[in-house]
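Shown next as structure tokens: one chain only, the form predicted on its own.
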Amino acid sequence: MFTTASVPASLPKDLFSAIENLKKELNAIVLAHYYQEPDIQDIADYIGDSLGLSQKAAATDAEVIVFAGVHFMAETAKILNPNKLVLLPDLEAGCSLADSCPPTEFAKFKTAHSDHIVVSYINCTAEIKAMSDIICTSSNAVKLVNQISPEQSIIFAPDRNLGRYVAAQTGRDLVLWQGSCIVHETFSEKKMLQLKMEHPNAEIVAHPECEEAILRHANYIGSTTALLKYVESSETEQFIVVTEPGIIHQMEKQVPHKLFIPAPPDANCQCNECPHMRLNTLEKLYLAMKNRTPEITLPKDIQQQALVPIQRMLTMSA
């Protein structure tokens, strides 16, 4: 957690303070992903998964978006606000996921499938998304693929564990592109199941990037918004939470009298928190805010492309 002490000297000791000035010097709103660290949630203004932001950036009428999430985020939100200012605390702050997408041979891939239409996963770079028919999230990918014609071929990119997942609750036979993420891949099978032992009346939940040995042991499958409301609603006391931990802070915000337990890697590390979520911290959050920088740019080309997919996503979900 944040500490004054911990603070250099050129900046704030009241960190928190100091971003809710920004915010009203700038107009600004700060957006949130729940695996952002707590601090960061705790002075968002709003927190939740990619459709939520997604549909929150596309609603705000706030002249500056300040993302506290990872790169592709930020796209996204610049897509939707071509006029706006939109920060991300750390450029370096991207996904694994998205990285296991490369455009050049995506394009290929797509070229050898001509006859298919391309739903890909929100968790992409924009030159994906522009190359894409429908932009989904987790939270509304089985919906969204349900919508489509059954004669109609879908490619479903990046990622194989989502992938199979729709294709599971659809029915539907999906060509997959191979792309997965670091952090829903790293989590052990073992050592889950030996925690359920040591805690016997706990629900395991999971999100849908997890890998299918891990989803079968699950009993509730969902986006972290719909863990979240899940273990709100459930009457169970305990959950083992299979994605990435951050989320827990909600979760206990939430329901504080409930136990909450992380699932853990299978290596003896920390890989089960997200590299890149956490490089955005308090610190640079606010001197994004104060420097005005740093910005997310894109081509123009790329940005109008990518809008179209997005913008059906968005009226597919209502």
Contents of the next structure:
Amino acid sequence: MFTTASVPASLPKDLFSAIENLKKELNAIVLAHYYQEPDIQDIADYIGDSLGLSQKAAATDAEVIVFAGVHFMAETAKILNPNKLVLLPDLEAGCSLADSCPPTEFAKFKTAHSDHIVVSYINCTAEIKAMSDIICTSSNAVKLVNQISPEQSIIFAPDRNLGRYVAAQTGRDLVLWQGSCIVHETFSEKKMLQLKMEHPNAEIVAHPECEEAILRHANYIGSTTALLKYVESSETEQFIVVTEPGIIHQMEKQVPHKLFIPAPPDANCQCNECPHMRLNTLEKLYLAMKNRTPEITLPKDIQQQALVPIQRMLTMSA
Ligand code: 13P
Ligand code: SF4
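The form predicted on its own done, now the form predicted in complex with 1,3-dihydroxyacetonephosphate (13P):
Whole complex next, starting from this chain.
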């Protein structure tokens, strides 16, 4: 939480009220992912997983979208709203998974599998989306792949862990791009099982971006929104949460009497927190709205090509 003493002179003392005023002044909506710091989640108009955020961005009539998330998410909002101002509090907020799929290399990969269609996880750049046939998120990937004809060969990019999970769930033989998320590959199976021994009644809930060694112990696997819904509806009172721990803020708000234990990273570090997501702060969000920058911009051809597989996803998930 921001204390008065720590507020630089150029910033208002009450950032929450200042942001609320700017929302009205700009006709702006603040969209936030669950991995954002708690203050940002609390000021957001909508908090969700990647699918929910895309659906909200597609539906909003606000003139300005302030995206409290990472670059590929804000980019998706811009692709859906080419004529609106889309602000990202820190333009450096990238994604290791998106970075693990460079467009030039991916174009060669596509050429080597020219009879395959491309299903890409939304955690990729606009250039990769422009080369894809269907975009998916962790909450709809299985559903979307199940809608593709069994005769059709499929490349799944860029996350090898989600791809492996989707292949197992659908029985499809997917050709996987070997990308991954630094956060979801940091969890230690050994430390997680030690925690489970200390809390034998706890259930393990995990994001499908985690490695197979983690997922095989999970009582429930799902997107951030799916994990949140599961812990709310389950009769279990304790959970070991194997994803970025920002989601625990919402879990504790929704079911305050339950216990949520963040799964530990392998190393002695804070590296289960996404370093990209955590670049955004309440101060940067306020300054972005006040100065109407940094803004997301995209080349028109990329924007138009990337829109097609995103719209396909929105139609197929309805
Ligand atoms: P979801 O919010 O779709 O579960 O994705 C998690 C994630 O890693 C976002 O970067
Ligand atoms: Fe990317 Fe992983 Fe961070 Fe999500 S948690 S934004 S996939 S680096």
